[in-house]
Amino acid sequence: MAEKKKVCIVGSGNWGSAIAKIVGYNAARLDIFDSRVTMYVYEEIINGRKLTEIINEDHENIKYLPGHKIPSNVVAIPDLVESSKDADILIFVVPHQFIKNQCEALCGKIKPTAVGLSLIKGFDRAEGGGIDLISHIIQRYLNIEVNVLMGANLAGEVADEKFCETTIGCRSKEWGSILKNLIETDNFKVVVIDDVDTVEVCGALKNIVACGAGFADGLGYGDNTKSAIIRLGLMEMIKFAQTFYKSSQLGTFYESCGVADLITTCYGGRNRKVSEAFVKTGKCIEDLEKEILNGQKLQGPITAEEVNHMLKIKNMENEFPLFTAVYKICHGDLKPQLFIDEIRNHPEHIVKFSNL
């Protein structure tokens, strides 16, 4: 009989806590999973008491993902590397400007022959220039391989059990099967397809289209105005994803990661909630991250600055107007008033005929 699989969770936010949730109800009743999860915790106290003790006593993780029970068989283990040490999959969950440095912690401190799932939304600068992908990263530190889920998938919608989709990337059909049992629920489906970094870069880009929509909303623009920023930024993805990973399919867009995550987002995401709340108060967004997140941190500027940091290298930043507009904006070098203006010529406004 083969060796049950054990499991380990890196990251506790709301996000690695509603995954949490999943993963543990499957692991508790999947033969082939070892029903012990271990997740990395963070620790920090609260109202006195060590949050890994909270989520260990009480199975709540009361800042990140409160009103939710998480699986009494989930352990938080507020030790890297014993957390992690003995899993056979490890699901890394944690803001991407983190994950070099918790790579490094785990550098020969894992199996050999673990496999990793990034749910990490982000890019990290590339040495000389572009743009490195977190699975690359973390499958360059480790040495192991590194498969990536992306989707709508709003953490509280997915603690509160409401229907959703979800799409993972994985080279190999064996684990694209095995990772696929690990994480659907009948609330949670999956599709497992095998273009794997363009289901990365679809997670990481859609954020930054969502700053873009959070402008026009604190601006006062309507469903019209969003509706058109999220068709170019749609565009913009698409041909970045093109340009820079040039085995990149299409129908990747169709899936969850694609142009459902970028709708999702772009109306009910932490990235849309805080740029509208940027152009309304003219607060900076550090402040308004912890005013409004919590504690948890805000993907899309940091993105955009990566994405722009590239295109610029690469004299591109006029083929990608609403990318490029964002960076600016959240860089402090354009008034959010402008937005609209950036893109209103934008180069998918042409005139366009099929070939007769």
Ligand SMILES: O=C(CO)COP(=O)(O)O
The other form holds:
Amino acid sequence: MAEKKKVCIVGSGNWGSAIAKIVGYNAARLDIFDSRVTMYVYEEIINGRKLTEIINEDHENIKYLPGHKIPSNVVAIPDLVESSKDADILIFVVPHQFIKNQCEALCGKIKPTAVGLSLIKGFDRAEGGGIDLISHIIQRYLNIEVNVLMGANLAGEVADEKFCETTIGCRSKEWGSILKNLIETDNFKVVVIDDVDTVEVCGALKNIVACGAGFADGLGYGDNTKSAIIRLGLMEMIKFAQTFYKSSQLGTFYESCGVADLITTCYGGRNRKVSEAFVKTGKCIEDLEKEILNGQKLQGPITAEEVNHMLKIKNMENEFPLFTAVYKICHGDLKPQLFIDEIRNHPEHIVKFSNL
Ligand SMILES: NC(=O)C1=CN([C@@H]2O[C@H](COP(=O)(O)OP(=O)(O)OC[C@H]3O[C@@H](n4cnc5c(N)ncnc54)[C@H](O)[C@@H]3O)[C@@H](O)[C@H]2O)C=CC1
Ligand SMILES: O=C(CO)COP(=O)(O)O
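Let's see the other form, the form predicted together with this ligand, since the form predicted alone is already up.
Following is the full complex, with the preceding chain placed first.
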């Protein structure tokens, strides 16, 4: 009999803890997985106790996902290498600003046959200039296959077991079905596709659009405006994918990682919420992140900066007015009150007759 696959979750924030609930449940009931799931926890002291102790004794991440039990077969470990060294499947789910440091620490310390699944939404700077997808960065540091999971998945709702869907972008059929088994439940349905990069591009870019939706909410615009932002944002996402990831398929945008995640984040996400408060209070984004999110991290403003870095290099800022306006507002170069003016004459607003 083949050896049972060991799973490690690298990360224990809001989404990391919600996915631990699912992975712990599936690992305990499915024969192909070792029932003991390790979870790397960035240690902190909460009410005088270590977070790892709280998770291992009370089976709850009281800081990042309060009110939800994490299965007792999920073991919290504060040492990154210790938690990951025996794993056959590494699930990466940390805010993207921390992934490079963690990859450096893991380099040469994991099983060479391990396979990764990245749930991380964002980009980072590429070494030779431009930007890179997080899964590519992990792949390069650790020299393992890295697949991705992105979808309309607000962590709290997933943890509440409210029905939703997700998309796994997978590089091989064999791993596609193993990862589907590991992740799927009756209330968390998985579609596996092979357009891996586009799945990840969708997950990263929608956070920029969500900031735009939040600015519009803060400025008092209504649902029609928000729909326009979602649509223009979607068109920029597609254009970005088709420009920089040539094999990108349009159909991927119809999966949960595409339109669905865009909608859910523009209505219910943290990026939207903090961006709305940014307009209403005039406080800076870093302060609001601390004030509103209690240690959780925003991805939208940093992603807007990374994407802008790429667009500037390519002299393409004008072709992506929504992404560019969100970046400028987050960066303090544009007043949020001018946001709608920046997208009023969008390149999408043209006569679109077919040739027939
Ligand atoms: N929360 C959500 O609803 C969803 C989040 N995601 C994505 O999942 C990824 C992870 O997000 P969350 O789990 O929500 O994290 P989070 O936003 O809850 O971030 C907090 C986590 O960061 C850790 N942390 C703080 N400082 C650190 C440091 N210096 N080094 C290492 N770790 C540190 C904390 O210990 C905690 O585990 C992000 O890319 C996010 O976009 C994807 C889908 C849903
Ligand atoms: O990615 C998410 C939902 O799919 C969460 O978005 P926020 O980070 O804006 O909360």
